[in-house]
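First, one chain by itself: the form predicted alone, in structure tokens.
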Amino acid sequence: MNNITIRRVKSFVTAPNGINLVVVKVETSEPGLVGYGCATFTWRYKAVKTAIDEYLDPMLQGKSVHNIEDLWQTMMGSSYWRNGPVLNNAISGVDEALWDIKGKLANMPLYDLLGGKSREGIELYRHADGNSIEEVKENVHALIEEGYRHIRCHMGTYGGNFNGKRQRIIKPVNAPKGAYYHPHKYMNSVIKLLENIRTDFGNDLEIMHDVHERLSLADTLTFVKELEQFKLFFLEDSLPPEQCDFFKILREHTVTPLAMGELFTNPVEWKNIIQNQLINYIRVHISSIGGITPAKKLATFCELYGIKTAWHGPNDLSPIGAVAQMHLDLNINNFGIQEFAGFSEAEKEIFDGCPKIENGYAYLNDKPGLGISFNEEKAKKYPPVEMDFSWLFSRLPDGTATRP
């Protein structure tokens, strides 16, 4: 077993929920020994697939499967320009697949290979959204009935319109098309929503909210002061990555726990805010930073500064990617909470080995490696789709393009 090499790296795109997911399969020189990883960057999935098929596959053929660290460093440096979401996701797919293979060779679940369990179950949080306060409350109640104790509360697409019904926005003549939103109206609507949530569900429910980097620093400072009364579990992505230096100002003005990082792709983006303890939770999307190898190092770095993990777990993440996160969640000491979008029946059909979800916790199986497989034939039932990109074209009331 000492001379096992990579025979082929393949990529697949499937859309069981109408969202394009990128799966990587690493085939080896050992018959029947394969590994799977997630490389999902759904908004640029064709670019990721090209990077895997045209660059990583030919580069990796014949390389030893054992030397994950060396292969990760080689993949990261081989394009010279590095730390971008397309190449990082491509690298992640291979990296996770190699860890899957490593676990299978050791006949151990990945969390065991990393040092064993720090806990038995992985606490999850879900999202409650809706077109009105009442609809959001109904969704919160449904999630509580399922056993969840941590819920992220929103109303609409990160403060935007619901078919023009919630925010009346007066645009200038000839304003371009886009997903318009009004920062102050958004802020006021969230405050009203959270007032209702706390009144109806009390303080035992842990609630979060995601700003999605849609406010200026000045508005964010006002917003966090008003939100303190609701005692949030955390406030997410209060500022964009380009303005991480402003977290020093934000941290000095609020006691609300802060979570940040789902758009991070480069260690330079998180180094300062972690070392200076400006956030409480790191929120990176594991595939967008390059997979399990860098995520494990990042978690250890955060542990030194008392910062917990809350990996980004949206619906544009394959079950393989979700399971990879959960192996880290089970292993690391400074785990905080895991975002979870749920597994559809179609996903369970394609991805055998999805974790068991019970009373707000996820439980991994004890199969070697990641413990989840990918059915290529069944995945063909759900080919890639043309997705709706409209929410990404965010605009302020005067038509100015802004971050989504």
Given for the second form:
Protein chains: 4
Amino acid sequence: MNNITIRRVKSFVTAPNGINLVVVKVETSEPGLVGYGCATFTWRYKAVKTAIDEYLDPMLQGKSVHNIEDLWQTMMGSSYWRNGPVLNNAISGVDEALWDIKGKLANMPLYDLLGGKSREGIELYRHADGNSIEEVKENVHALIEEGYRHIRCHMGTYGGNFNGKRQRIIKPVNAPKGAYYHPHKYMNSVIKLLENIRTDFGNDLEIMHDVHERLSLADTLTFVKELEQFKLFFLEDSLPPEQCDFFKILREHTVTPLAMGELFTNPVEWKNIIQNQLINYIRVHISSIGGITPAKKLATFCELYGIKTAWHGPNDLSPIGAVAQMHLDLNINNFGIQEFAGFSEAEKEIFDGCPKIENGYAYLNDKPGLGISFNEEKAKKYPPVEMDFSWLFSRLPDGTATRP
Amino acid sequence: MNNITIRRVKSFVTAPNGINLVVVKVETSEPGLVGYGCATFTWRYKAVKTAIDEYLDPMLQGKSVHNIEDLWQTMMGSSYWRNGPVLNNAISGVDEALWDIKGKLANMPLYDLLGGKSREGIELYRHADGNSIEEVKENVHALIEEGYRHIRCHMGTYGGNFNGKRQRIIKPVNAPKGAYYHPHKYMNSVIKLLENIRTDFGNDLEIMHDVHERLSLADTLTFVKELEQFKLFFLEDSLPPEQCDFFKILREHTVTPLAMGELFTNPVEWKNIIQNQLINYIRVHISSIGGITPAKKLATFCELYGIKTAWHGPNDLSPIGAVAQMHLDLNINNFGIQEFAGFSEAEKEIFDGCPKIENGYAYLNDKPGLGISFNEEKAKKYPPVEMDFSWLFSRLPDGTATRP
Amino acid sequence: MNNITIRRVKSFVTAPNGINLVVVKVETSEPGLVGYGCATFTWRYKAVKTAIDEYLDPMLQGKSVHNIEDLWQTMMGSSYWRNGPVLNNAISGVDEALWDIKGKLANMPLYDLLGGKSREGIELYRHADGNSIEEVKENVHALIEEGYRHIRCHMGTYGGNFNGKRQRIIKPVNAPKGAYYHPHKYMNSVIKLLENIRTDFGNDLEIMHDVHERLSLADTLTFVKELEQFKLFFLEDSLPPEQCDFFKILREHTVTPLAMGELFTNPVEWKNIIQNQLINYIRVHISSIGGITPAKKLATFCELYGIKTAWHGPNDLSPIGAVAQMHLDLNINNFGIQEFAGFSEAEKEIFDGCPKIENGYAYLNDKPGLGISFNEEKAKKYPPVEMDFSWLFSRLPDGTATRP
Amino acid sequence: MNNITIRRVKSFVTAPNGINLVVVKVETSEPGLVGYGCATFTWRYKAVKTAIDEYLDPMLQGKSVHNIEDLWQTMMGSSYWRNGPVLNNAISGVDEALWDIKGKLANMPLYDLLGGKSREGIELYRHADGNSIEEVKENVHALIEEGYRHIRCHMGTYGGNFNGKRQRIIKPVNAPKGAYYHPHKYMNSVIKLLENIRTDFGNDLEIMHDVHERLSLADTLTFVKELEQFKLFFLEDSLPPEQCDFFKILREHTVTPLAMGELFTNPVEWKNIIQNQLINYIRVHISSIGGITPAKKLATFCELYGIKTAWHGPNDLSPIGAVAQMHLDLNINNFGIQEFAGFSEAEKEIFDGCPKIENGYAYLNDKPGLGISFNEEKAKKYPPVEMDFSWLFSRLPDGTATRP
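Swap state to the form predicted together with a further copy of the same chain from the form predicted alone:
Next comes the full complex, and the chain you just saw is listed first.
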């Protein structure tokens, strides 16, 4: 068995939901034995694809499929400069595919290979927004009806104002184009929304909210304190990755559970906030840190400090990526909750083996490896699309560029 | 171009608003090419003038105008003992004038030279006070009518009592002259005022308040906590520069945004509170730290820690100084807000190129350099005045001298 | 002047030294007005090129060339996931080109625009290695003859063993291919080399050495202590970027000046070691952190903490990148030293305006902007090459993959 | 007695040693009752004089002479921006004069008033330099012959090279004028000098050395470690005031006693290094921190942490300033040693009451107050001189401006 080698690494882009997804296939010397991984960094997917096609494919051809740890270290080191979302996603595509292959060789689902299930179903949370409090509440209600117990509630989109309907903003003349939002109006609108939600849905509903890094440190601090009354399940990404030192001060002012990290792409970003127990949920986008290999290590690190997982899981990752996370979710002891955005029919058509969702839980199948396959032909029906970047050009009322 | 040298450094004092302003003119070897800077430390302006006329002028004659960084370091080092408001203001006058010249040589407004605009308008805040709650509210109302969204609200002046009308104070016999105030009466009056303001003007008005370093550490701690309910935009100068270590404790007790630093004159004063993210807005008087060169560096330092700028900007700096700040305000990413006190007609007569104010925003012109000139002849109409120092001799009820 | 816009962003790859260099040209609406920047991340240059051609070019077309700060923030934020070497190098190419354009618009060399020269010449250091102590010494001697006073001395290449001649290593059977080295043999060989160098060349020669992150924490600690006797000018990259927390312990055991950071690509990596003054020289590859805009900010940050610059400067950056660094070198007060690898005749043919080197100092010309141009036609004579990655697959004697 | 008031504050400048000294006289409502103080900040003496004549004199006329503490606080607060060498020296002149008056009113020497003598004589240290090791040794020998046991030893002047004779420096072309020095050559020359001194004079001679802030943090660190073998009495001013945080790291690498602070002018500068016991001797120039009032407090603060005094005492302070220090030296428990530069005949002619020096000790007289008077007439024989600033324009070999 030790002579199975990588024959080829191929990348695919498909957009079944209007969002470009990057899928990696690792073909092996063993006829019929392939693995799939997710490399979706949708906002720079072409650069990821170049990294896979031009560097990882030639570098890996002929290498043994077995030594995933060694290959991961080699891929990471071989660019000299390393980390960052482009290279990490490329590596993730290969890494996940190799774990898929490993499972197939073992004839085991990945969760089984990693040490078996720690639970039977994966608790999910969903996102609800709307242009009015009523509209949000309707969306919340619908999700509850579907069986969900954990819902992230937002006025408008992030910052409360992507489509410009909710906030009246006085801009200076000649202000450049962009996705303007007003921090204080946004904060006030969330407070009102949550008051309404708690009144209507009671205290049993588990509520999340996502700051999406849009607030200054000063505003974040005020906001976390005021939010405490709503007993959130957690508050997401209250700080940008460059400012995580500020969690020390934030933590002193709130007992609200803090989730962080969908933008992390470098181990230095999460090290201090974990070893100082400043957050409660780690939220990385696992392909952005390099796949299953580093995500499993990160989960282990978090377990040591009593921190749980809440992997980033909206529809800017492929069902393969979603399933990869869920194998970890089933396996590790310190699973917290899983973000989930649903699978479209188009996705299910392309990706065979999507988990079953029932009563707010996800259930993986028990096929070997990741248990999900990619239909290249059907994927062609959903070719890459031009994406709307405009919400990423976020600006304060006076025109200051913010991230994101 | 490399042979343009400094021909002469001249200083001027003028008092168009009854406040002595110090202006520096750097004349060059190039006929007609001059630069202007602000060196206004109004309470010791004659000492600043001596430092300029007797030391900087002879030292700089014949030096190249181009190497501002080198000249700044040389001016700073050449006194051996350094920092402090007198020498820093003198250096600022030259530094700002040299940046003005650099812009003129480049035929660019300074903000463009520094890397261009990060916003189109500069959000301003104004000061409103009065001898009764009603009077303050009238002043607030008038400013809102003018288009301002951010207003600093005070009962009386700093400490609540400059003119003696607001606080009944029982002093011991033979108490020396001075500006007496009663900390607890002051604190209580502010609480009442802000309750009134919030009731009448709602939550969208952005409110500031300035402790002006007048409280003991104990009182400040109590005060910041009680103020939290009013959701201030920020609280200013809650501690004297000698006591900034206490921000560590203050920060643990309030999420109110904290602005600090109009009295800073030494980099050691701001280093720790910035690197520990204990404040949210830096408020230095930029001529008191040495001009544009160090202010740009300080802004960069703050950016790294998520701290924004709110340069000190009342009418104890010249319109040249105001404009120098505003070039930074337009350029840097981490601009927060700009204090502003309006320009009098007399100021506009002397200083051609004052920014346009509209709807709470300031707009700079697009002339090269600082874009503001100084009319020496018209300045003579407003010669230096004797200033009233008495409010700087502040005393507690029992006569204890405080600062200020 | 304010209506000059970006017409097109183009990228080029050329390999005059057998190393693929990425050059960015920003064309403007102003006929003849273009700027050049360096985006060289040679080990993944195609991914950088994709990022430029597919994302930055369309995003920037029609944008004003003036507001560099705003464009930098926008480029950085527009990928949502950010930092990392691919995206940062792409941004750097544009950023440096925009500063080149700004200088041309101002009709000033960039160093002048940034505040002028703080020195007249840029002190350089060179690299000397060899397969025997004698060979290294010959190379050192030759560099001294050329006028250099600072030389980095190495046995073999990094880790002492790239070509396999210097270290006899006993590997296990079936050990995979790679660049094997033996840490303790490497360490011992360096000690011997430096004893020889000091004996022959005396104490006035300034010596560097580069660990190139190849040692474990344990070995690094031992090594830095033993090296202290040789009074190095500095020791380079003694730790990998993921392990910079260990500088706290390293610093306690040696007074040898420490230089760090050629692999940094994320501000979180350098923040703590700078604010705690654990290193003495910052060594980032400025295109890998995003160009002149962030490098100037980083230099300012270091200045506040008494840390000097030693930008990464071997021949895996283009002469444009070399010159961009040198403009900062001339301008900032806290310049330390500049790594330099010489320019080949082929480079000088393609890049007009390379600095003059004399007596160990580099001198920039006084043309506007960066003062260097790129000849597209001549560049075609040196098309991209297949590069040898093998030294990046470094392995310990037992086969363990290391980085790099 | 309580009705004695300040009639006038007068300032004088005299240069008996070719160094401009500033003397303050406070005249009182009591005929014949005057006090003298030192306000010597020689490099900006005219600005100090302006501060005294234009601000302190009018402000203090009519104020009671008795309440020194209140007046000191009032002078400090009355400029709003405060601290810094100009204003502090001006305040010092008044403060020392008021203590002189207080002693005269009490008919006691100041040391007696402050609590009496803690010792009978004041141990002094002297400075010895020279352009060759032999010359330094001759100067050391001569001082030993005079009875001194503590000598500060230097090659050339600070940085080893003021007059250009000692260091061969390769500068870039067009390097600007300045006092060039080469850090490593300086360091090596000191090591050689101290080896020689220890060999010739043995271990009983107490040796100091003064880095005079001329080294980078990296070089300082190396230097302190190498100096340890010479068992210095102390190492002076190894860091600039802006970089005192680095004492934390320095302290970990040497047991050499560390003296610091001749440039301090702001309490924030000394607070942390004292409360963390990072230095062993405090060395402020007492007029630069505001006179006897703050110096007594600083000595008290240091006592609490086991730190001793070594007030800055070369001939850039007047004999009045020297005597003011010595009253503290006699009084406080935690006196360490006193820097001393001798009194010239011209000084003794002007200042009646200079301490007697014998066998390395200074002895104060037992007259009331400071016990020293100022002869205005004789002072006129030594009018202010133009001073040579050139050694304050210190530069590294490549031309970088350093401080000082």
